[in-house]
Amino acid sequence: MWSGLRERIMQPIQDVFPLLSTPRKIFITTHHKPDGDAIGSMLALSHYLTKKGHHVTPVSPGEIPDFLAWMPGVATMLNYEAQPKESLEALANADLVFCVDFNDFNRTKHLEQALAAATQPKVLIDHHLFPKPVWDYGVSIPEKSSTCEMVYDFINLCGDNNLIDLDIATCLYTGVMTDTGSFKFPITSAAVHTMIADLMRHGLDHTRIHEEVYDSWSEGRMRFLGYVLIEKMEVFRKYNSALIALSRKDLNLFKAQNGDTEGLVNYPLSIAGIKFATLITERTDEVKLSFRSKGDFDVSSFAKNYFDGGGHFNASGGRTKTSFIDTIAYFKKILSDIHPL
């Protein structure tokens, strides 16, 4: 969609530095539909840079789970959907943009046009593969478990370590958290652990934000989740594969919230011999389909190759533009023409 920009060579992160040597108003923003890597990179960049002297507006696209909405530095985000008009000031007054978590403007829905056209200089972080050329500075390393684990290095190549506080401890852990499903997933390195480390030693409390993650759920939530787990499964032992297919109709329902579906498509992995896992949630202006594996099969090719998509080897995400029924019709079809695993 937008052939038209100029495609830049990303300079390595270092040389923004000395755009950082004075006070400048910073905007940052991550991807649609945020998850707490996206979230908790955003607020802890957004805390570190306010301690440096810069003034800063994190900007998510749209509204945020509310399994995150108590973190810190929530209330200092603006929602572009619900205020467009203060969301494209802020980013008409910055110096500098900064992106965490994505690879591609087309991962901010409504807000890509607005940073395609922006001007200033534009630094990304992110851990995802192949990203798009049009970034002046940046890394972007997919062995990396995170994004919150590469702000935690930027803070560090700073050499700002001591300014880390339990605000943006916090972000950072609750991003490699989620990101690593409780630090499980192969992603996770040593120097996971190392960084988790350090955090505890700035005065993380790591059990209060595993509970406000995963033992706040309401009981309406929990009661979606068993309806999805004995209705809408589908297991085929045949392909060492299972399908969550959620239509609008089953998301009334349960009045299921933004964020309740966060997760489900983990819950078949848990079975054994399930090694590919598929959620296929039916929204209003498209339908969006969620893949995770385990071992050797990789979801991020077969997201890109099948449904417009992309991300981790074992964690990626697509949609499509075609109705619910035929997404999973076509699904299906796939499943039984490749034989995945």
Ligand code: 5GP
The other form holds:
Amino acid sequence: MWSGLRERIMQPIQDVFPLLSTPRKIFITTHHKPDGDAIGSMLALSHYLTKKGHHVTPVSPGEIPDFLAWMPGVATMLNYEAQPKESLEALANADLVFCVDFNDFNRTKHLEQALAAATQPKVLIDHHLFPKPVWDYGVSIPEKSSTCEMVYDFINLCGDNNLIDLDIATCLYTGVMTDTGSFKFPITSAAVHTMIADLMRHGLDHTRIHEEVYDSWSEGRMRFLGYVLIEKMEVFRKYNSALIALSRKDLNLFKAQNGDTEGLVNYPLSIAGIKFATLITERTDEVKLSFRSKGDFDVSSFAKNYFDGGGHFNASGGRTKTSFIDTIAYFKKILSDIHPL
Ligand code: 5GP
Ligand code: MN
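Provide the structure of the form predicted together with guanosine-5'-monophosphate (5GP), given the form predicted alone shown above.
What follows is the whole complex; the chain from before opens it.
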């Protein structure tokens, strides 16, 4: 099941089992600006390890988007930005640290230093390319659809399929659904569908999850999407590419909430012929870029080479410290220089 571990940069996750044979204090975290897979995998693992008798503290590095606020277990979670003292206490008191859905401590933003300094054994469960060699135990398989699929595999590897309950199934499904574009991306394997069938046998209510995540927009968010597509989307037919660039002013105009930009980057890919889509967002402390592709354009390398980022082959992100305007100009120059498609 874990044979995809290409480089033995950490001990296999099975080696952590002896550490879990007695009740432990466990700190779990995920990446900053968490998505469905980040929160889903963190909370699913938290529910599972709690059931096994451990004392678990899930900590998000920052605020979670509104479309995930309904998830079971959110109330047990700390937000590092809002509760730094409690979060650091939980880390200091932990016997073991689990990290899910990221491959470099810097993806946790303000938690980076504390994680790097923590001396407890650290365990990684993740599917991003090229994990940093900073974890003691773990599993990294880029071929996996989502970290939630890997948490499901982990539970099975522990022989605990019978412990999967509605909360665990709900969290796992949310992450697989959001990371696979509702089971549409090529990475959606037969194993994913088998897993979903199993979650259904454990009582999963998939319709409710789709509604919570995708059909619970505010009216403002829907109108913001209309504005973005009409006013802010540039299509570069020559490069089979499209760009959406949103300044602070654009975001303020519609009082865009945390999470309202989620998924915007995917829209241009619904235009016939468009194979590469980029979203540039002006944040207070940096300019953030999101990249998505269809087919064989590797946006992970693109993000790594030009925007200090990374991610997956067809979905990645990066950042610049230059201005919003300069970032747009730089991006367009790269497009014309390298003719990506
Ligand atoms: P998003 O566009 O949703 O922020 O990110 C897309 C994917 O790329 C996610 O899986 C995310 O974890 C990853 N990603 C985003 N930004 C970065 C980054 O700066 N570095 C790395 N290594 N991965 C990133
Ligand atoms: Mn993921």
